[in-house]
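Below, in structure tokens: the form predicted on its own, a single chain.
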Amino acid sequence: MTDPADPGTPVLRLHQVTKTFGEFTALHGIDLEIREGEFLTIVGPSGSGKSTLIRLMVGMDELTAGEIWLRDQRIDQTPANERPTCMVFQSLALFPHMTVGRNIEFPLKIRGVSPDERRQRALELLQLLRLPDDYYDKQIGQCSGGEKQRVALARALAFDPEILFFDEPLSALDYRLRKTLEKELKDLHARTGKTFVYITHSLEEAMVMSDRIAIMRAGRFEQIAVADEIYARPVSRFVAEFMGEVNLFEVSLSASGEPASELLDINVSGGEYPWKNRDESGLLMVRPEFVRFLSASDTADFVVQGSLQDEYALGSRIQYEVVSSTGRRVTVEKLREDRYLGAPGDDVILGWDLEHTHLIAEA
């Protein structure tokens, strides 16, 4: 696995990639560098352009404009079957009339590899994907959903591609199996050292597996970074909300650089603010897990008074909805063992500290 802090060597580079369908522009001048050996996940809501982008990268569709480079070779005009890439689809596209072994061997057969070599490679890939050797003769229809996923991965690896692309391959599986395969994919990436490019609408999948995450919106990238960076320091309201529960407060900055308190039911106390002496407005962000219930004697950099409205059990966590005295809703999240001992209807004081806030420079 690559070090996400190391820029590394780009194995695939997109320059001003644009795709239109009639009068509709699906991708607007995309620039992207994919590093050698990294696990990059492209995330976005339906219609954001992620499937269109991956089809262009693998060669299934043609660009309207722009360039795609594999190291120092331009490949956007190269047919898909001549590129050193392979795609694992959501549908898996396995051959139902073939055995597991024959499915895995299929790309090798096309290349003219001898039967003995094909069988040996198929058995090696079964072991890599942690399937028993006797699955070689098993019919695809006898395999479970998770086993079919592993067979599809083995067949993709039989191509020995430089880059593996994944088009939401886990989306149709049940929750428990999906969580198991997320971990197996991450482990497979580490063991093979290949470059993985994965698209999904599931933020949870992206957080578990990826070296970097690229968030798409309306045919453009909003932010590309490691998961912790995007979660803690999103560049826009869209990214902040897409990355999970969040509290956002519209603020304008006073001459001292402190948030203007008349816009918030917040008392600001002291501190050297990182945006001090900056003349701008924006969104003050704090994640729910950093908001705490205060006693009358407790202090915090930011304080809100309000009324507890609702409590929601989320397994190991408890989420609370508080309405401030000005009607603003604030979300609090605590571990179950640290739950608030009161009840809905209680008057409460909330607080959080400057180190856990982030200013998004947009109105």
Given for the second form:
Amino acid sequence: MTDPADPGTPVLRLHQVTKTFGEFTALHGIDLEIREGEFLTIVGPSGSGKSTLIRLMVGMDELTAGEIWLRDQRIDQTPANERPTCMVFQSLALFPHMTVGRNIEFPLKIRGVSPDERRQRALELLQLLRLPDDYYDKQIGQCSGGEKQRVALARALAFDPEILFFDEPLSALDYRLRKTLEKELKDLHARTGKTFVYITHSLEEAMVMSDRIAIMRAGRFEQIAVADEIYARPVSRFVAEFMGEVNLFEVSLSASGEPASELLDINVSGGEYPWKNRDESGLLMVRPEFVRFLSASDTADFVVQGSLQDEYALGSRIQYEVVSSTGRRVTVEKLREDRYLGAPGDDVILGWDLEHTHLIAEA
Amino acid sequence: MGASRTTRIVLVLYGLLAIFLLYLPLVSITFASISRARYLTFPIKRYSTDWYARAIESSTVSDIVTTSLKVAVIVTLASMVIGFFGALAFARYQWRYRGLFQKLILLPIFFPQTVLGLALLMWFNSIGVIPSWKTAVIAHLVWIAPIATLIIAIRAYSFDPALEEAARDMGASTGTILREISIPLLMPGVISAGLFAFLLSWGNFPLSLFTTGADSTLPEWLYAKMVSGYSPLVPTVGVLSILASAGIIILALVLAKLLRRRAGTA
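Same protein, the form predicted in complex with its partner chain this time rather than the form predicted on its own?
Every chain and every other molecule in the complex is listed next, the one we just looked at coming first.
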């Protein structure tokens, strides 16, 4: 795993990459630097352009404008079969007419590696992916979903790419298997030290595995940062909402940066605000897990009053929906052991502190 | 809910009747081929396999079978190749007017074969080509290659384009992808198309009638013998022709099964 704070050496650089399909522009001048050995996840909703982007990076499609550089070599005109990159497809694209062993050996066969060496390498990779040796002769059709996933990974690793791309390979699997494979992928990344670029629409997958996350929206990057940074300090309403449940309050800011809102009772002592925005409007953001139920004697930097509307059990957590007198919904999440002991219909006071509050510049 | 006993009996009888009607002509010609009498009468008084010996020894029959076989084999191989690349072009690539082209290519299947045969004969004459078994190959291809394309395309449409992309991504050239991925995966479709092509060509009468010129194929010869000078050689050669077709079908089914097993989809 790379140090997220260290910019590192870029192994792949995209400069003003644009892709259009007729009148439709799928990617608008994308700039991106992928660091050596990092696990970068590109997340975005359907149609955001992430699959188009990955296809350009591996050379499956031609870009309309821009440049792609692999270290000091420009590769955007290099055909896919001459690039030192490899992709694990969403459908896995395992060859159904070949055994597990022949699938894994395929990239080695293309390179003219001898049958004995190919077999040896395939067996090593089966071991690395925790598959028994006798799977070498197994037909692909006889493998389970998780096993197929591992075979696809083994085949991609046999290619020994400089960068390994993943196009939502876990999306078709059930929840349990997906969770197991997310951890295995992260572990595999650590063990191989290779650069992984993963695309998904699942935020959870991105959070579990990545060194950095890039959020895409309508053919542009909204934010690229480490997971904690994106979660705690999103740059836009879209990113804040995409990264999970969030409470956003429209505020106006004074010359000292002090927020003002009709809904919130703000009692920040000292009047020191961490944001630089002044004389503007913005969105104050707090994640539901940082919102507390207050008693009449409790204090908090930001306070809002309302009525408890509903509660939802989310496994180990409980989510509460509180509606203010102006009809504004506020979401609160508590661990099951810290659950609120009242009932829907209760008048409640909610509060949170400045340290868990983030200001998004857009109003 | 299960069917009542009466319903079951009616269904079985209906099935047997259908099979009887389908196979009655074949049974009739088989009896005709082993009857010593010149014309088939029931009950058969004397059985003989003499006509089979005569058919095998006859140089005319041998020439006719050779011509038919030449036409059918060339049509089969050409249809498989044309159908394979045609199916790939339709299923794998996006190009302008693809839909229109696809309809135009498949249209000859629906033309009446006699009209198609006549049109081809007129065309051959107009360009100064003397009709022979070679022109029959072209005529058969005009009708059969689209059918082969259609059969292979069904398979081509069902296979994931990501398989070819994955192979390319791992360094494979177009030739290697064709050899290692596309051909093996489309092979069951190609075999089926080849089987159909052979049988359609082997048994074709209307197109051959107009386009073989002085040469003659098996169905043409059978027809000619029927209308002028019937002998038990006609049903005998007919039975041998059916046996050859059945042999081809069995061979193709075995081959397709082996391929499916190899592909792990059996």
